[in-house]
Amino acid sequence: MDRDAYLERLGATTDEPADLFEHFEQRSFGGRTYHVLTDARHGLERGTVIVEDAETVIRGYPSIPRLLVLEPGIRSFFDDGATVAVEEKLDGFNVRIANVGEPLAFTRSGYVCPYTTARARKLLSLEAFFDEHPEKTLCAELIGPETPYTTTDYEGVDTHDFRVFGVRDRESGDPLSVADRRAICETYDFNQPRLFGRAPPDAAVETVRDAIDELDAAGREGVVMKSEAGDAMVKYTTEAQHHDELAYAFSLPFDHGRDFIFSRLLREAFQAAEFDEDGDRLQERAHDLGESILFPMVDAIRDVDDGETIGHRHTVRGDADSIDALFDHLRNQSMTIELESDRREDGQRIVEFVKVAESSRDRITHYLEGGTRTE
């Protein structure tokens, strides 16, 4: 690989190729080798990919900051005179789909996911899109109750589907504007996140509050606020999402770090301080928060005590080859997979499986057997 040439193409903030490329990792998929930046370095996003045989660079997706307080957060984040587009933030699996001689779905960390690639090729009009826009990348969420990564119910999604939330230049990472992206997605029948409205920063506070109230009641995740140009983004999540994520973490209490848990508690506290004026409402929120912490942890302890497997349960469907490739991919990432059901229906293979939470299982077993904990 000509590191000097790629350093210039990437526009990194270092002049020394060795400073950057020591952080790249070589990976392979389908007999092809590619190189991935495993952490954000020198002005480049984590998951930036170089596919050398296609002479292609695919920029990583930028990290989106989070607001803890809407007022004055929105006014501080966006420039005066800006137009803020408020879109739903979906609870799914984030991928970048790029054409490198064939369409591939890259995860945020830069892996090619064989399952998501196969589903994208089947469900999206990729050939038509990339014929017209070969230098673009589709940024999308794989959502629904049947995916190998997240299991969230969405109205009208029986198994899984994609929502395209961004279209970017493959090499520079520059986004299309919100209006242009929504128009181009309509052209190719790509489903998109719901748009709640556009407003200047002052008025956007109310737009977001109304959207959060509606999404919270439906148990949905939250919103992403974007400048109309698409180059400035910030996110905000619902109470329901905070509680769901805490319940998820405490159902496998030794598999998620303190930072994961504390960040959700922090979001909840700031939202409660900003939103709740009534003592009874705050008491209700505290009660729900406690249940999201204690109940799943007790259930996990009892499940292990009963000899049951604990972990992340998923259902996937597709052709046999893509399912086999998925499990190879998961096992290559050192995951322990336990199959619970494997059947065929309407010509598709449907597999129910568990990503075994070995750390939580083993630590709970240790304490149940009389082990001590140093604190």
Given for the second form:
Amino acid sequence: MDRDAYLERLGATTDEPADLFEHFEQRSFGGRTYHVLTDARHGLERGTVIVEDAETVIRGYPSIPRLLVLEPGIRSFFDDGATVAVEEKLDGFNVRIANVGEPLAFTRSGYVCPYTTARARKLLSLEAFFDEHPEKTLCAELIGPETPYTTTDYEGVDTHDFRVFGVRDRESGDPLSVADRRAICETYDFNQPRLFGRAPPDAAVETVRDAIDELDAAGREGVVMKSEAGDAMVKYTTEAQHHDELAYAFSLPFDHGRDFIFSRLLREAFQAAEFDEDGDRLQERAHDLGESILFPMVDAIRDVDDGETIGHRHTVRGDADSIDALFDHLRNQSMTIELESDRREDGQRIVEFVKVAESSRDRITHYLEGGTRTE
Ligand code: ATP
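Switching conditions: you have the form predicted on its own, so give me the form predicted together with adenosine-5'-triphosphate (ATP).
Expanding to the full complex; the earlier chain stays at the top.
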């Protein structure tokens, strides 16, 4: 690989190829080699990919900062005179689909996911899109109850589906404006997240508050606010999402970091303070928060005590080969997978499996057997 040439194409903030390329990892997919930036470095996003045989660079998806307070957060974040588009933030997983001779789906950290690639080829009109826009990347969320990474239910999505929330230049990562992206998605029949409205920063606070109330009541995740040009983005989430994520983390208490938990508690506290909650409302939030911490943890302890496998449960559905490839892919990432069922329906293979949470299982077993804990 000509590192000097790629350094220039990537536009990294270092002149020294070695400084950047020591953070790249070589991987392969379908006999093809690609190189992945494993951490954000020198102005480049984690998950940035170079596919050498196609001489192609695919920039990573940028990290989206979060607001803890809407007022004055939205005003401080966006320029005066900006128009803020308020879109739903969906809870699935991020995937970039780019054409490197064939369309491939890359996860946030830059793995080619064989399963998501097969599903994208099946569910999206990629050929038509890439014929017209070969140099673009589709940025999408795979959502629904049947995916290998997330399980959130969405009304009308029985298994899984893509929602396209960005169209970017493959090499520079520059986004299309919100309006252009929404128009392109309509042309190719790509589903996209709901747009709650557009407003100047001052007025956007109310648009977001209304959207958050509605989303919270429906148990949905939150919003991403975007400048109309698509280059500035910030996110904000619902109480329901904070509680769901805490329940998720505490269902496997020794597999999720303390930072994960503390950040969700901070979001709750700032939201409750800003929304002027007191009395019964604050009491209710505290109660729900406590339930999302204690119930899943007690369930996990009881499950281990009963000899059950604990971990995240998933169902996947697709053609047999892509499902085999998915399990190879997950096992290559050192995951312990237990299959719970494997059946066929309408020519598709449907597999239910658990990503075994070994740390939680082993630590809970240790304490249940009377082991001590050093604190
Ligand atoms: P970070 O963005 O800080 O790296 P993260 O990986 O934990 O954080 P999230 O907190 O889930 O990600 O938020 C960002 C992600 O939200 C995006 O990467 C994208 O996958 C997802 N997302 C869902 N809906 C949208 C949307 N409408 N616009 C942009 N991103 C969206």
